[in-house]
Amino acid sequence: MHNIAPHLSIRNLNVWLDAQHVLKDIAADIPRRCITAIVGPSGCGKTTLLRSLNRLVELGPNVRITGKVLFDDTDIYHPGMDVAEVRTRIGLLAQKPFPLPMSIYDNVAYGPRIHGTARTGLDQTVHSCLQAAQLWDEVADRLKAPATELSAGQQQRLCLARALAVKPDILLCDESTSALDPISARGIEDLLLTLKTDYTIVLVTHDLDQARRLADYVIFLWLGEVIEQGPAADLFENPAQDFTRAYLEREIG
């Protein structure tokens, strides 16, 4: 892990959300095709983080950031970037699923339709990305169906296959199993681990089970600062820092 170029870099990475300084001065390296867990008490600063990965941060109202996220060594926040195609090569699979009131076939096929992906190509790519997501099987005889139709556990399989269509490089997950059943959730851990062979995962959750779980490498946060970070089996096994130890034992937090 440590021989290769990280995939993300966070330089001094500050975010202020109107006057609360939510992060402070974030430094930090994701592994490239591994997956990271951001873990931490709640109202840390985990998804203020992981939105500011791909400038999703930036839509909420007064917002200032300072620092840099390098992706590639480019930084995402320069001023000649282009923030859509920063947003499109780095996905977000968010808490809840959303599907769009559309068909489920049209779920799929909505972000390469925009970037004007032919029909023959719509066609494959649906099915590739649905079947990536373990769900081709269970929804091939009714693509026409209204994805409001499925179950919150296809739900979210749907939405990951809608954030795969767009072919990111990075996926961010946003406790994408905290609002699913837990065999739903499963599904989705082992859908990851499969994943994380193709893509950079990076991972918000709270639940330090699910982080021992899946997790390559692990950012502990604690009121906006990195307490400590490292690769998950010397952080969960040895962690440095005894506010690190404490936090696993659950005696804080």
Second form
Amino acid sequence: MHNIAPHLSIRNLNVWLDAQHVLKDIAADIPRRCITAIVGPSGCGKTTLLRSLNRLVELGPNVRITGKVLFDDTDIYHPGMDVAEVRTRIGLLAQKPFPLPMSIYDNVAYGPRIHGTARTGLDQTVHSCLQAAQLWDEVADRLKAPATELSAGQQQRLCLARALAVKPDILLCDESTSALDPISARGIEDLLLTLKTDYTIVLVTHDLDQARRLADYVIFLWLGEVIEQGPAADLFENPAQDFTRAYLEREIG
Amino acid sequence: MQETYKPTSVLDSFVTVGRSSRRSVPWRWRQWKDVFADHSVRLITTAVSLLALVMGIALLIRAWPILSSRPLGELLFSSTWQPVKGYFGFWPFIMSSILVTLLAMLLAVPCATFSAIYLAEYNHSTRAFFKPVIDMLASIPSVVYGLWGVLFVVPFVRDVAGKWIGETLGAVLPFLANDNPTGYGLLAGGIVLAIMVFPIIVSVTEEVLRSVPQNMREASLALGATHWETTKFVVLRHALPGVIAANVLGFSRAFGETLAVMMVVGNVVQVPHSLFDAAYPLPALIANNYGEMMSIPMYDAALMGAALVLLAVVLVFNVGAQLVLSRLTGRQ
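If the one shown is the form predicted alone, what is the structure of the form predicted in complex with the partner chain?
First the chain shown before, then all remaining chains and molecules of the complex.
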């Protein structure tokens, strides 16, 4: 499974936020059409790593980035790269749902509209994306209502539908279930499992049980360095590093 | 019965114990202070708010002689202002106020909005320089703006804008015709006023834009939207009620501004028909004439009536803006 060309290859990635060296010489591969979990203790740079995969990290003040992130052999940090295009192909599901200040329909239609999809296909796109996010049945009769009227769990599914509407290749999830109640969280997890047949998914989580449930491939990060990476079964059952074993058995972290 | 309460955690039992023990302690000095603070802040706020009402009533009483002796329609919409003969028509002043304010807002709002967008969304390193400068502009006394208007804006209107526009477009469009050789008029007033309200609108709008959560921007950017699309469709939309409030503040300020406008607007009693005509806004009328010619019958009441009209317009505009705002926030 992992011998095929990786969808994303991270090469010597270094990130400094202010003077702090947050990511140190990261080298990792993200396999295609799998769920890759980035695990590690709080503050180890998981989120920074995820956000550097679609160049959201550079929005912060005083950020310095060196190294490469190869997306199908194209460096997304190449100076000639169109950032908007990178973020269109590599979507993000944030930790907390942030519906855009518009209706449910317009939230999903936002991406296709700015990318110039024809008006005729829009209703169909919105419908299929809401269906894929398993939200359609709950909102079909109030598509024009403000998105903020939805519950947190529904909002997160709306954000997922919104992300799917721009037809990304890769979906980044930043602890996307941590702000939700257990039932909504499990709903999102199930959705991610069904979506991995069509999308490459990268998931940041501090919840090892969630990583065990979802991940095919795991990257273990510690203080900004990759300690170990590999297929989930190997890493969880038979970690190569004692350090990883200690973390998995919750002796450290 | 001893088992009625089972603490489920250490914290839970701590909270309960804390509450019950506190209840039994008699009131102490700090609780009296709390009650005192409670009442005093309410009292002060109420007193200050009542002041608006008191001012309105006082103006109404003083303006009553003229309000009761002439039909309201004639007062508001008559263009004849001949105090000696007893004709008091506010229409030229009302129109002057509205036109000079509209012109100022037309000039200031786009510039101010774009400047605020630049400061809040585009450049975080020069903000440290621009923000204090703009805040300082907001606190310059209006007489300074007025002087600057007399020294620079009026000559500019007279020698450059008036001449050029009056001779070219003015021949075709009546509202751009220039038969006022002085430079003192609607355009000069509008420009000075625009420059005055610009920093106020920028300052408030910028704060409002900055209060939009960063996550909201990232949500849009992560969908492949450009910086400008994000600003236009997400940041401005989310901040719209605040942006409107900023402009209402600017409007109220502009409508009531007296000194700077008075110095450059010409102060001729007429309904201005062209951008270059002289005008005579309500605040200028009151400030120029109160205390003079007070022996003319009804003159005092007429000026009070003008102040009342000024108050009413600002009030109506603010209430209207509130209604718009509440509809907007209700929709989001």
